[in-house]
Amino acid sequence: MSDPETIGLFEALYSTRALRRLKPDPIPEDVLFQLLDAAIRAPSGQNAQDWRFVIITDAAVITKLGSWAADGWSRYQPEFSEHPEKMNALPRTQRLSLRSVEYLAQHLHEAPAVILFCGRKGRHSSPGGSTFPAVQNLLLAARALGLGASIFNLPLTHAPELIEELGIPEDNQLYCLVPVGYPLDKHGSVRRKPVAKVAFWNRWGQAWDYAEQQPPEGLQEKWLSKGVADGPER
């Protein structure tokens, strides 16, 4: 495997994108294993560590996956979908958006792997809740190995079929899909509300004060090089 890039977590933290623009070329296994092994080191609840995932490659298999990701795009967007064009319209940041899962939506079946994310039916009181942690773990392990990943579920809207298709036991919950790939997009910072905006003192609604005084693009100048932090987000 080659050397990841060499950044430290908070540069990770601050410019792991949503990269949904895919090259099709393989990743090798011992790159692949790496993002699990990195995965399964997430907090799990009472150390079950019942999370699966399921690692695919087969070009069937993602072919199947695309269209049903196509399908699941003209439902979640019907309007966009019918009409691409009206996309153009939208602001700046939504637009840019919304055009990537529309990409993806018609070039996953180019993507080189897609992870699914399983964990046991009923075995915690809050599903998923030992299963998404390890979804971020895989993401910031995909950032520094050079690779581009997001959450993407439109496929499940076929998910009876995907079921199906893989042998997924019936006592196991299908929480999300991630294609990974090396992006044709940049990695760059990460886009947020300001934490003085969503985080309150002691009480919903209350301002923090110390909040209200940094700069609203908070730490980013601290943790990211030049260039990374001047790239528009996708």
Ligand SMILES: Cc1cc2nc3c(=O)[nH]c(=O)nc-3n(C[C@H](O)[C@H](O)[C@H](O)COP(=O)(O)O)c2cc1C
Second form
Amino acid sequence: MSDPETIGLFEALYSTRALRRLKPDPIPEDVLFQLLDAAIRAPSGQNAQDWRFVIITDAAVITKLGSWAADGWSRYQPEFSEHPEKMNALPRTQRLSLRSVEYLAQHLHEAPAVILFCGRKGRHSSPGGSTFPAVQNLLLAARALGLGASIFNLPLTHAPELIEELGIPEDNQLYCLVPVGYPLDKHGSVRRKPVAKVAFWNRWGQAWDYAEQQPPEGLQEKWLSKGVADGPER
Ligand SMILES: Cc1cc2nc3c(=O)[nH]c(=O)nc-3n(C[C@H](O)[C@H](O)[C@H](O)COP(=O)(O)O)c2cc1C
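Could the form predicted in complex with this ligand be shown next, to go alongside the form predicted on its own?
Once more the chain from above appears, this time first in line as the rest of the complex follows.
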């Protein structure tokens, strides 16, 4: 494994996008191990670490996931699935994002690896909270290793088949799928609502004056290197 890209924590936080267009090139196992070894550094309730991961590289299984994703896309976005040209009328950001979802729904079979995140049922009061920190660690580690990744749950429209296919025990819940691969697109600035719109000062609904005075894009410019600042197309 070549050394991970030297990228500061804040640059990674400000530029890790959901990259859904992936090359089919296989990911070396030492790189996959680094991803998982970073993921398990995450916090979990009582440090129970009840997360379990299935690293799917079997092309036959990934092909099945791909057909379930395509089915999920037509179920959840019937309008755009039947008339993809209707996406042209959407605002740019929404259009690009939806196009990349459509792309992955139709090309998931090309992904070299898909990681399934599971967690023990009934153990934690907010069970997802003990799994998703590991997901985010993995997404950031993928960013640093020059990989593209995203949470992609369309194949979970066929969860019972997936559980059967992979032999997931009954006491485990499926949380999400993360296809990983070398990306065709680049990381770049992520668009988010400003802090002032989502954070209150001491009491729900009370404005935070300091945040109100900050630019709506926050500190993006400070943390993005020139190469990613403009937010490339995906
Ligand atoms: C719990 C959760 C479920 C998600 N499910 C999907 C999904 O099924 N399909 C998908 O394309 N993206 C999914 N995403 C990814 C989000 O759409 C993505 O993170 C968001 O649009 C922001 O994208 P950006 O980071 O590139 O700006 C999911 C994210 C989370 C946290």
